[in-house]
Structures are given as C-alpha cells and as structure tokens.
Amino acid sequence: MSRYLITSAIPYINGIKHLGNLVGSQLPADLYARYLRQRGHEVMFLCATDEHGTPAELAAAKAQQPVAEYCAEMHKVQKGLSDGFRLSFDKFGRSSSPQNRELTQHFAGRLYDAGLIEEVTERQVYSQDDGRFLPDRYIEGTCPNCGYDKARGDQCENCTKQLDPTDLIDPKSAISGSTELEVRETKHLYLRQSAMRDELNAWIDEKADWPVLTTSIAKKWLNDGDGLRDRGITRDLDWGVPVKRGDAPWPGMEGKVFYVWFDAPIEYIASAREWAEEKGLDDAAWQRWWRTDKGAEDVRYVQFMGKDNVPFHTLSFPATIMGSGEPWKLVDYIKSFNYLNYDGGQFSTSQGRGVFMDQALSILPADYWRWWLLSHAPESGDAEFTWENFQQSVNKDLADVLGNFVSRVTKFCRSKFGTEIPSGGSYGQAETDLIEELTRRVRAYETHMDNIDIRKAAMELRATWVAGNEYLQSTAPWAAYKEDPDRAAAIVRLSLNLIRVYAVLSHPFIPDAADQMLAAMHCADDSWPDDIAAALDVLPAGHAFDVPDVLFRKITDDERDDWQARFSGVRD
C-alpha cells in the first residue's frame, strides 16, 4: 500500500462554478482518489474554497452582504454541491480559517529571514471615484498581447500572460467601472522569486513524467522576456490574512494583506491541519502528509488543475515551500487540463452561459455529468460541450450499453430463474474468451487510470460494457434455455456476477449507478477484480438478488432542445 497526496485546484468563492470548471480539477482528481482508494491506497484528498482578494470583496458588495457573511455562506452551498456531484474530499476547507492565516504568516516569515521577500515602492492604479488603490483584479481592460478586451490586471485569461495593472489597454475600475485612474505610490511585499529561477528550472527539468501542458506552460513563464519575475505577495485590501511576520508585526505592513495567490495555495496544508483538529487527532497526523522529516518522503503528490493554474503552482507556491528552507513536501505530478467550451463558444460565469453546477444536478443526476464530463476530459487539447454529443453519450453508453445488460440479465433471471443466481451447467468457450478480453482490457484500464490517463480509461471502461453486452448477444440465453436450461443458467450465473465486475470497475467514474448495481446484487465485496475468473464467481450459485431500477433513462430531443435553449442566454 501507498500513499497518494491528492488536490485540486482551489475554486474561487464567488458564486456557482460552471462543468468547465469542474472537469478541470475537482473532478478529474476525485476519479483519481476514488480508483486508488479501490487499489487499497491511502489517501488523502484535499481542496478548499479560495476566500480572499478581488473577487469575493467584488461578489459580497454584489449580493450586499458582508465580506466574511458571504465567504461563509458560498463555502456552504460549494460543499453541498461538491457533495451533490460525489466529490470525496477528505477535507474541503476554507482559505480564511485560522490554520491557514497562521501558515501563511509563518510562510512569510520564513521568506524574509531567508531574504527572499523585499519591501518595494511601487506605482499602483488609484481610482479616485472608488477612493481606493486597486488591487490587480479590481483593474480590466484590453489584453496587448492578445486582444483580448476583459483581461485582468494580474492575469490575461485568454493568453494566460501573466500582466500588470499597467500593461492593459482602456484601463477600468472593475469595482465601478471608472476609467478615472490615476498611479500613485504605495509600498507591497515582492516575493523574489527571480533569487529562485535556477533552482525552480532545475526541479522541473526532473519532472520527466510531467504532461507536456504542464511542463511547456511553466518553462514559458520561466524563459520567455525577462524569465520569472518577482511578485508583489500584499495587496491594500481589509479582506484576507493581515500582514505579519510570523507572529510579529510588519512595521510599514500596516492595514495590508497578503496577495490571494500568496495565501491560497497555503490552504492545502492548512486543510490538512483542520481536518486533523476536527478528528481530534495531533500534529503527527497532518504532518505525516506534509512534513518529508515527519513521514511525507514516501508520500506521492499529485495536483490536478486547469492550464489557467499551472504557472502558480509550477512556480510560485514551489518558490514559496522551498524558499522557507523547511522540510515541506513538493509536488510530484501535476496533471493539467485545457479548457471545455460551450457549444460553439466559451463558458463565461460572467454572463451565465453554459451549465453551471447547480444547474446540472437539477435535471439530471451527477452520474450523467460524471461520465460525460471526464470521457471527454480536455487533456490533450480544448474540448466542447454540446448538447447532442451529451444526449449521444448518455443513451449510448450509459443506457444501451451499461444500463441494458444490467436490466437484460436481471429480468431474464427473474423471468426463468427466479431472483436468486441459478445452478446448473458448465462453462465453455464463449466464458474463456471472454474472460481473456476482460482481463486484457481491466489491465489496460488499470494502466489507463494509473497514469492518470482520463478519455483512454473511460473508453477502456466502456468496452469492458460492451463486451458483456456482446457475450450475453452471442450465446443468446433465452434461445439457449429452450434446449439446454443449464447452459442458460450457466450464461446467466456468470453475467449475474459481471454486473459485481461493473460496478467495481465503473465506481470511480459513475459511484451512484456503481452502489445501486451492487445493492442490486445484495453484495457489500467491492473487491477490485485482479484475476477476472474469480472475480466472476464471487456470487455462488444460490445468492439472492434484486431487479434494479433503471440505472439510466434516455434523453429526449425535447430535452436536449429545451436544455439547449435554456443555457444559452443570462444566467439570474
């Protein structure tokens, strides 16, 4: 047994995220966690909602709410749909908990004594109709890089070209929408991650395995123009973690807070610290997972992120843990994704369009989503979500494929057997071939999701389906049961406990239909099938079991229109 260290990227707390968002980190890493659970790993699966910075102080003066009022609120209805979609973190925590403050400090601390952060007077965007400095992300306008017209001041989205407030074209307050800017001077924290770049080349140079997404946007941000470049980690905010050194004050720090993608990333250690406090458990037990003098050296990391991410922690957070000079774990594999866009456009949470995930599990449940979602999981480049390829999906392999055997197997059972796993017969040819594919294709699936390979897994998966599917066509066991009874019984025992099989195998991807399949089968073994044979035998003949109820309908055209129509406009 191994130890696996898993996050996903932190989502921000201002408002419901959209199933672009989800399949780029949160999802992807759950399947991942799950299939290693099944493996008789240990794991720990971390994530949190991202509190601080421009966008919950802009999101809380919209529902005119007080900041920490609203952070509390949103980080509730994010579990719950977190939950709602089977997300199995371990801990989904909060950047703004105490834990993380305190980690965050200490980080700071750490960097300066490590002469790693600097004081720097900088010329900041002031607006004078906000009576404020701006923040980086407070500041939109035109990318001049790309064009793009809602570039941020930190961050183009669009090109991912890290930016500063200045570099924008047509600058505008994003809090009132004033182009009444002025820069004035004001005083901010750099972290000098320029002192780190050789270092931080050399640790992704060994990242051999790394996704080439990965490694090529992170050498980018490295090598291109003037190579990393020290960041401001403070921002003149009320909301976030205050300015100290440690537990000291910051003379000249006064009123500030640390930058959200300073604070942030800290958040994944600071879960683990407020999971183990909630358990009553002591500093050993998160430790074990963090601290590489306290356990964490044979632990393996891994985060999963969109491409939006990867320079932050590719990069920054890196420079973070090992600029403290402490034994704090470090990434081993970051698995990183490209955007899923929306019919023939962008999701944008701006404008409402696309599913969003409340949305999503109110007509239909999270099974679906899963399926479809990481069977085109936009790993080795942009994906597109349309309705008639969700609708194709959905009745195709979960209802024709999976959902039918389930249903033919059981009600052709019931029909001539009764609702218990009938005796009789013997296994033949048909039965060793296909135990053979089976037992091809559960290893290629196994390798699939090991290397964190998500669409190979899926369709390796679903031709597991098909070929049961095939099989039962194949030795047609209601013609068999006209001539020979036992040879139906036989096909029938056998398929009986392939269901088990496919229940243990699909759990990772769909957990709802994967627990209704084995409650159908009155069967609490979700032991994964290392050698197939026995794994078809596992119910004995004799063994009750019950019809279940369709694990998936089919979707309409109707439904797929009105969907479509629905999500495209603005969202409420």
The other form holds:
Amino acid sequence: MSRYLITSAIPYINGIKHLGNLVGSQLPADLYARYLRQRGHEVMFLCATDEHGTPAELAAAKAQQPVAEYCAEMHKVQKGLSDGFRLSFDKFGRSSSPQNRELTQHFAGRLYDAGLIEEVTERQVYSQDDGRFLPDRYIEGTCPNCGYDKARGDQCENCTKQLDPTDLIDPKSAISGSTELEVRETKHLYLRQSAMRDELNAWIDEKADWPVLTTSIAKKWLNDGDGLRDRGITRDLDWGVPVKRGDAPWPGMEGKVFYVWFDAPIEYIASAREWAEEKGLDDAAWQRWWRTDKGAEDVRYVQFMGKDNVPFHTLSFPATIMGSGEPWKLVDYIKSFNYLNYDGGQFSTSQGRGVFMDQALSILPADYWRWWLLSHAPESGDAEFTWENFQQSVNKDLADVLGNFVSRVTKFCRSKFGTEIPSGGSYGQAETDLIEELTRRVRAYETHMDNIDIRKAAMELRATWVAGNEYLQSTAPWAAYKEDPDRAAAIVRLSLNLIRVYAVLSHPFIPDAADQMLAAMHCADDSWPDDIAAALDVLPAGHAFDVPDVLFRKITDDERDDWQARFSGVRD
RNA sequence: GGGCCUGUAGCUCAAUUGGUUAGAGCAGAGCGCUCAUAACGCUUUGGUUGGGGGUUCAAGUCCCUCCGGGCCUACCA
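I've shown you the form predicted on its own. Could you give me the structure of the form predicted together with the RNA?
After this comes the whole thing, all chains and molecules, with the earlier chain placed first.
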C-alpha cells in the first residue's frame, strides 16, 4: 500500500463551471482517486474554491451582495454540484479560510526572511468612480496600433499586439465605463522567482516522465527572453489575504492583499488542514501529507489541471515552497489537459455557450457525463463535445453494451431459474478462455489507470464489458437450457458473478451505476479482482439477487435535438 | 512576431518512440442469434498517414518547406 496526495486545480468562485472545466481537472482527479482507493492505497484528495481577486468582487457587486456572503453562497453551490457529479474529495475547502490566511502569511514571511521578496513601487491605473485600481484587462480603449475601439489594456484582441494600458487612446474602465482614470503610484511585493530559476530548471529537468504539455510550458517560461521573471504577489484590493509577514504586520503594505495566484495553490495545503480540524484531528494528521519531515516523505503527490494552470503549478508554487526553506511536499507528477470544445467552438462562461454543471445534472445522471467526458478526455489535444457523439457513445457503451448485459443476464436467470444464483453444471473451455481474456484486459486496465492514461483505460474497460456479451453469445445459455439445464445454470452463475466484477472495475468511471449493480447482486464485496477466477466465484449458488431497473436509458433523437438547440445560445 | 502542440478511415482516437501488410470503437454493408433496453455476436467495405522535398536498408514516426487547426506569450483566474 502506498500513500497518494491528489489535488485538482481549484475552480474559481464566480459562477458555475462548464463541462470543459470539469473534465480538465476535477473529474480525472476523481477517477484516479477512486481507483487508487479501490486498489487499497491511502488517498488524500483535495480541492477547494478559489475565492479571491477582482472577478469575485465584481461578481458579488453584480449580485448586490457583500463579497464574503457571495462567496459563501457560491461555495455551497459548487460543493453541491461536485457532490452531484460524485467527486469524492476528502475536503472541498475554501481559499478564504482562516487556515489559508495563516499559511499564506506564513509563506510570505518565510520568503521575506529568505530574501526572496522584493518591494517594488510601480504606477498603475486607478479609477476614481470605481474606487479601485484596475487590472490591465479591465481597461478598454482604442488600440494605438490598429484603431480597434475595444482593445484591452493588456492586449488588443483585434491585432493581437501587446499593450500597456497607458498606450490606449481614450481609455475607460471596463467595469463602469468611467473615463475618470489616473495613474497612481502603489507599492507591491514581488516574488523573486528569477533567483530560483536554476533550481526550478534542474527540478523540471528531472521530470522526464511528465506530459510534454506540462514540461514544455514550464521550460518556455523558464528560458524565454531573459528567463523567468519575478511576479507581483500583492494587489490593491479589499477581498483577500491581508499582507503580513507571518503574524507580524508588513510596514507600508497596509490595506493590501496577496494576489490570488499566490494564495490559491497554498489552499491545497490549507484544505488538508481544514479537513483535519473539521474531523477534530491534530496537526500531525494533515502534516503527514504535506511535510516531508513529518511523514510525507513516502507520499506521491499528483496534481491535475488544465493547460492554462501549468505555469503556476510548475513555477510559482514550487518557487514558493522551495523558497520557504521548509520541508513542504513538492508535486511528483502533473497531469495536464487540453481544452474541451463545444460543438465547433469554445465553451464560454461569459457567453453561456455550452453545457454547465448544473444544467448537465438537470438533464441526465452524473454517470452519463462522467463516462463520456472521461472516455473523451482531452489528453493528446483539444477534444470536442457534440450532441451526436455524446448520444451515440452513451447509448452504445452504457446502455447497449453494459446495461443490456446486466439486463439480459438477470432476466434470463429469473425466467429459467428464479432470482437466486443457480447451482449445478461445470465450467469448461469457454470459461477458461473468458477468464484468460479478462485477466489480460484487467491487467492492461490497471496499467493505464496507474499511468493516468484515461482514454485508454476507458477503452479497455469497455472491452471487458464486450467480452461478457461475446461469452453469452458463444455459450448461448438459452439454447443450452433446452438440452442441458445444468450447463445453462453454470453459464448464468458465472455471468451473474461477472456483473459484480463489472461493478468493481467500472466504479471509478460510473460510481452510481456500479453501486446499483452491487446492490442488485445483494453484495457488499467490492474488492479488486486481482484473481479473476476467484472474483467470478464470490457469489455462491443460492445467493439471492434482484433484477435491477434499467441501468441506463437511451437518449432519444428528440432529446438530442432539443438539448442541442437549448444550449447553443446564451445562458439565461 | 516568437514559442509549443496538432493534422492518420465519414466521425472519435491508437500505433510498443525508426522496424513486417498503419490498428480500434462508432457510423455503413452482409450474415447469425432470439436471453436482453429493436439489444448482442460474427464477417466486411473504408487510409498516397494535410501537400511537396530530403535522410535511411527501412519514415505515420527524423530533417526542410508549404497549407490548415489550436494553445501560450507573464495584470483573467
């Protein structure tokens, strides 16, 4: 048994996430966590909401709520949806927690002591009417290069030229439209990442087994131009972790907060602490996952994220940890994902284009989404969701191949032998062949799951389902029953046991259906089939079972057309 | 502009890192079965691997070039 620490990129607080966000981190992380638990490993699976920053303040203002109240409410909503998708977090924390505040301030203090924090006075745009400094992209104006009148302060979307907000002609606030802007001096803290460039480079170089997507992004940032640049880690905002050195005040930084990208990854650690405190456990309980001097030296730490999050996880956060000089656990493996597109374009939170988590659950159970999303995870490149593909995959894989197998076996048994596992008959070559094939396939499935090759794992799992249908077709118990009922009984006995094995193997992908299958078999034994022959012998003759309801109903053409029309436009 | 990824059957993806005749699933066609959610099984049609050039005994894989798609480019998170 090993110990695995698993974190999923933490979703931002300002709204409900779409399926692209879900498949880019939380869902694959859950698959991996569930699998490892089933294999008998000790797992700590953490996630949280990322609650600080300008967009959270603006979203709260739009909702006419105090930002703390807004975040508390949205956290509950996101927690409810993650439960709905059966994401099995040990703790779904909040980056606004007291635990994170203390840890963030602690890291800042350590980095300051190590000489890795620099105070920089810079000039930023302040909006009088908004009463706040504006991030570059919240300033709009006319592009000095191409004349586009909706250019943003960081870049012109029309001609792609990178801009400084002061370059804009007729600049105005993108929030209020106000033109009452002025440039003010303000002091900020910078994390001296550049001082750790060699250390980070050497560390990334060790990670030859990481996805190319992960290492190439890290190397680019490390070596592009003048190399890794220092990064501002504070902002002039109200909502966030107040700037302190540990628990001591930070002279000159009063009224400022840490930048979300400084405190957000620290929440990975803080959520473990939230978990421990919630359970009434002592510090040692969470430190054994996070401190290599307190038990975490044998922990394997795996992070899941979309490609947009890679720089922060390969550079900024490791720099924070390394720079602290304390033995915090560094990530061992980063699994990153490309994007999931929606029907020919991008999912868009702002335009409401695509399917969002709440909408998805309102039309179909979580397992449908889990199966399609995971079996099409954007691992090697961007992937695309279409309703036709979704309907075909789900109907074929879940309803026809798996669901129908359960249905045909249980119903056949009920009609010929009743709802107890029949006795009599013996196994022959067909059973030997099936066990041989399943053994080979389950071992391959394990390899793919161990490697977090998600699409390959899904294909192999599906192949084990197909093997059951092939077995039934070749042994034809309905025909055998007429000549030799004992032989039919043996076939059915094995097939009913196969349902239990499928439930166990399928559980990481489709946990609800797996539970229904186990419940129908009146069985609580969900132990992993290390030995297929033995696993197919768990349910003895005479053991009662139920014929379950249809596990997966099919998606009709009318539903597909209806949904396609409903989700193409703007979210209401 | 720079960097990275990508282009393989109608669709979604593989191809043990340069090694036999490029494979699966879906869709299509044919046959079989009748236990089952009109489900299942078997067989089968589809490919000048985006175009062109090069290296090599050997190229989907390496190099050059052109064409297409995507991402990143540090103040969105």
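What you see is a predicted model, and the numbers here were worked out from it, not measured in a lab. Numbering follows the first chain given and starts at 1.
Colleague: Pick from Lys79, Pro66, Glu185, Leu518: which one is at the hinge of the rigid turn seen between the two forms?
Modeller: From the list Lys79, Pro66, Glu185, Leu518, the one at the hinge is Glu185.
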